[in-house]
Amino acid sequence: MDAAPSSFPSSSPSPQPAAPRPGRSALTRYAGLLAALVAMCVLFGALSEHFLTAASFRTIANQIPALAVMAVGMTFVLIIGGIDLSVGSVLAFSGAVMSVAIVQWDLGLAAGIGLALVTGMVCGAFTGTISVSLRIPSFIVSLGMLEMARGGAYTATGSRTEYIGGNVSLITDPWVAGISPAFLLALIIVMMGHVLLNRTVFGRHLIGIGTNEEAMRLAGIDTHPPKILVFMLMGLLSAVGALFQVARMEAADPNAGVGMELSVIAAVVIGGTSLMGGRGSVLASFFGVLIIAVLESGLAQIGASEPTKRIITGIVIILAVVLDMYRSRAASRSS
């Protein structure tokens, strides 16, 4: 008589998800994003004689550092199947703490930057811990943090713009060929994020969590710490974005970053990161940032009104989500 199949799980550990390698599909995605970027540049160049100039591209490069570094963090958040709507408010709160430390407490620039970075990490840790530990959707928790951080920014600055001045603008002042150090630092952070996601065990675990968190648990991996760390990273990079914005304006504005979470999520989704988790690329998100920046700059140069810019940007975001849906379905059929 044949023995019944055992219902006990195998003692051998489940295989961990392999790190994604830039194969044909990744190269195709990069090529598609690059083609879209070039097509937009050609279109706006034809519509405006001032768009295809070195000054125009320098302006775009010096405007995107905050968006670029925050897109790195949002890529990680979406890959684990989460979302963070508080990034714009955390940016404002971190900038407000920085201004209070420098102007009111007279602690100096270095201490102000340090406190701003800690503030961002604490906000991210709060969102991640509450969401992960209590199994509350990060959408809801980050919505609460959005209000808390914005209220903190108003409280810290007395609901007014706090001017800092001094050497704070050095990081955003034009440097080599008119490019600011902030843009170069943003590029370094993008490359570090790419390596972290694609070349480390931590990155493999994040992709595994987004793909099938239960399988990761069965493989003996505690999924809570990596998820909390991802939200802390998002908060830290929001604070870095605050540093760039404060340096650029030489002031902390409690209204800074309003609606910025939408631009960050849009850039990451345009880059092909799945809203369902498990798939994404930091480099592709950077292409998404460039597409958003070129779109906004080009529409401004051809004289498009603010409502028109919002409508066109919204259409681009919807098209990106639709393409992501078709990519996900095609991938599931081929697997």
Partner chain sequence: MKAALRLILAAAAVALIGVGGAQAADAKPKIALVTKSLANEFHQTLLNGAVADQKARSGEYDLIANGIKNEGDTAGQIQLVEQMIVNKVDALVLAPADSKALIPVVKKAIDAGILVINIDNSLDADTLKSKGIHLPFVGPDNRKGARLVGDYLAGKLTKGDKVAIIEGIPTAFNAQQRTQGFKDAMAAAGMTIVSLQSGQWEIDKANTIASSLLTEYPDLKAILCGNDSMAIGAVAAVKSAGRTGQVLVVGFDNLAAVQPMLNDGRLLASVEQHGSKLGVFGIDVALKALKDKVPQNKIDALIETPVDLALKK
The other form holds:
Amino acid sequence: MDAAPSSFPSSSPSPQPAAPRPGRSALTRYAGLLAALVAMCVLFGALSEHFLTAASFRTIANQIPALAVMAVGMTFVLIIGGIDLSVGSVLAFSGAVMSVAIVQWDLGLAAGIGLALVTGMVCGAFTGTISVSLRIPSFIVSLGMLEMARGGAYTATGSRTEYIGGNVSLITDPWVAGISPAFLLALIIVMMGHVLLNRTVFGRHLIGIGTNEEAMRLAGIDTHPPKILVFMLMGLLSAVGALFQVARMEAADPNAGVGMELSVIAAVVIGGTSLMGGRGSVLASFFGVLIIAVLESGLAQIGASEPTKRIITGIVIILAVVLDMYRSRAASRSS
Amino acid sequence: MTEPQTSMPLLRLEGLGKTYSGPVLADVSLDLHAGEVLALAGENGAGKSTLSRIVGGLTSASAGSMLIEGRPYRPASRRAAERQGVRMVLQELSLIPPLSIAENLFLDTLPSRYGLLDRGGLHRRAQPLMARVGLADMDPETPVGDLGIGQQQMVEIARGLTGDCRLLILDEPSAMLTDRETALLFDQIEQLRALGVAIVYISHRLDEVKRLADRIAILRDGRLAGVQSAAAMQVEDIVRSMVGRDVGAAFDPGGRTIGDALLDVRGMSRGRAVHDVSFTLHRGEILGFAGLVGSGRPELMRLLFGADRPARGDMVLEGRPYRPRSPREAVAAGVAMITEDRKGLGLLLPLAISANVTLASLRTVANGGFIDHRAEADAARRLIGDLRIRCRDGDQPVAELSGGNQQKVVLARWLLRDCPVLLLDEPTRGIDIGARYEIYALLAELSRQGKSMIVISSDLRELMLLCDRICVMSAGRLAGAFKRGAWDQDSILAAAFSGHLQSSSQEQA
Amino acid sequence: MKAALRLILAAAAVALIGVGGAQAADAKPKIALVTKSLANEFHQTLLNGAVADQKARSGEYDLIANGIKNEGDTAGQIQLVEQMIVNKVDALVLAPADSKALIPVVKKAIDAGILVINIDNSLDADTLKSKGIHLPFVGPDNRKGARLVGDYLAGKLTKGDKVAIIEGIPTAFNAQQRTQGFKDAMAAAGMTIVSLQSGQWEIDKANTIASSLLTEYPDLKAILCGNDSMAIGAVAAVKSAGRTGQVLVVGFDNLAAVQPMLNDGRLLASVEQHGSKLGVFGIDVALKALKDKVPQNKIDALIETPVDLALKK
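The block above covers the form predicted on its own; next, return the form predicted together with the partner chain.
In what comes next, the whole complex appears, and the chain from above leads the way.
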């Protein structure tokens, strides 16, 4: 702070005070996503008589925690210019370890949860370390981890759905006003992710790495540890997702989360996070999660056929990204 | 030099304009005759590139019209322009590195026999073109990626010469060429002119412009500030016309005191690029490094900055051994690097000025890992004021700034970090003349405050203007050092060539 | 029950003859078992049952047992069958991943002199006929099983109640059969099917759909699921909607994991199709035919295995 030269002729008037964070563009960003969300709700509300009810939204709220926390992790991964395809498998593996620890080893709920979280983190650390230190694209390493973790899930459970029962469901049982602790926990994680990205040195480093890693290196910042940490965080949040899912079903399914990586990436991309790295927002990803959840739930409520669901989901993903592209172009033009 | 011609111009521009979010080019009317070299001069953002891109078919004009030999000309694409004989060599290389020279030259018209690439025919066609740009002794099979950047530029130019060419646009063709290659390029331009080809030449090197061009068209803020015969203009006139005012008078290199030794470099060697280099940098000193391309200056900087490790050699910084194993350690020790490639390696372009300024010293504006946005904004605002960075505010993305102001942002980063040693590689490359002097003044001011700097530049006059001492490197060795007042251009150049004359002639570029 | 009885008799006969014959034969027959996804508990159980049986009767036959990576990996299963042809096995017991795509490679196996027995999910009858293949099918009648659990459910409901079906992957033959069985039972008892959607055999997809159905139809009385994984998802949805006991759920497969749910009534009923024995049933049919030198086209076309209701224990 005291480093700056003070003897410069400071004749030029200082620019006006810095604009309040998070700035104008952030507001328009969320406004756009919010508008899309409202439009979808109105549409489904018109098509289905029970969509616009408290019960309906309570249901959605209790379904999204896993997707929401994983989207937080994926936002970070995409921001550093990486990708993690293994999240669905890591979820299944962590859930499997948890169920085995509780049911077969009789370790109790707390130890089971702890082991699940450690499992997820170790998977993430593996992907991150291999990819970052050997400079192999995370796409490839996480593809390998996708297979390994899935195999681990089958091995741990003996390919059987493992019933846990007991008090594991406390995490996801409706609580105050029909909202589960899991949903509140997910909201807290989303907020923490948002703060981590926008208000901390760590978050700033991640954005810098995703924007221009070489510039970060030349600025004297060691870029490897934060990148590995991001993958560990992703693994940890996949395990939290597993916790939510296992608790809700009271059972660990080794086939859980197949294809989930695509839903997570879709949610994050709908939120406007760039696959090229450097640009993204945790809150916007959460809106992406809401859009996907509302779409899924709405289509199920109007009883759309499987092919129709897929076609409409695909259209919404592409549409969201196209609109976001136009929006950001318009924003950069108006500035 | 050509007399004003009364015949029909090859190309006539009438009231040409281009508007993106604001106007970048307005009301440009200009005639270009066959066999004429017209230089386009102007600061960055003056509209030179936009104008040439419109003529070359890469963008369309928002206003005005163009005529070629009296017929309306409105190319929809680069291909369409090429069909009319208008060819363009772009500033950025657009070659495909894994393909060979010959394949790159005829990318759009690759000859084939029975569906297979006809290599023989391709090479027969490539050879004369390569000879025209001085690449006669290269194998047409050589992948372009294996060539030096200057040679790649020559391939790019050769590609502009394929097929029918009546009007050739060269956008900063000499920016990356060695003197020898530049001379070859000028020969080539003379030949084309003799053949009646009209040439639009865009360059920052004003002496070059004056030597080569028949007429000089000067653009300022998107408008034509004047078109004059090159013979009638001095370099100073061109600059004044470009900037719209006098520059340079304000710069005063004096008033500096050089202190004791700060960085002592002894016997630095690495591979063939750097061999047994020793020198001492003093407190408050600006030390220049001159040399030809390939003399090992950037490689030496990488050693000083810990990006590479030396094979041999020691360094002492502020009395302590200095052996950086990574840029991080160099920065921690107080040595900062300001790269030549500002956009590619220096800045986080889409991010705000404040984020770029505080990047290397985030801890100082953070509490327990949380960034104090107020402190960050304050720091940025202070440096914006101190360095007179022209911007809206600290939240403006760096990408929206001009080259000179971007460079100031990089400088601000290291001022905030308070690094006593700054390594500057080509600190004014791509920066407008007017802004250049501001940078010079800034560097001089910093040295008065006790900062030490090592400056690499291919512009000898820049070094002579700025530095207290100039070290000359040649073929990886230190070929001489000259103090201010004891140097002249000829002796520096002689030193720069000395290593090449002794060692070998196989050095290609 | 008649079919089951017949099968058990047949199996007993096979067992008797098999034991006697094994000593007489110079070499043990080599049987290949190719099942569907080992990620699926049902098929894992099927395969494990066969492996255990071979261990117990190792003097009688050799077994090469294989499964594929996931339900959709039809190409992988075709490759497995081709490897078995190269391996010159005597008989192939196949649980096909696809009702049509496996037919060409089955024909190849038969042409190579391998006895092929179809278990679990029957290959498409019309295509088989058009290729002139006679393929004995050993397996449960999925439609019958679904009808069984559907009828049981109907007994707990009153006529006109609203019910919904969550089916498996709609292109799969057994999914279609189960859905048809559910529909038969509901139609016979006069229930109203308000929605039929696919849960893709998956726990989470079924959970999403069930949750939406519960919102959309406040007076929904039952959810019929094409397998137990989806039933677990539906049970969780019913619970989080706070309607346990008001909305009944039935499944199919009788996974170990659903036993606690059957016991406390969250899941009303499931269908046991004796998966652990299904592979052995197929192997027995193959062994008997090999022993008696019955050619492919003389084996009974349909050998049905038992399906039973799985209830609270």
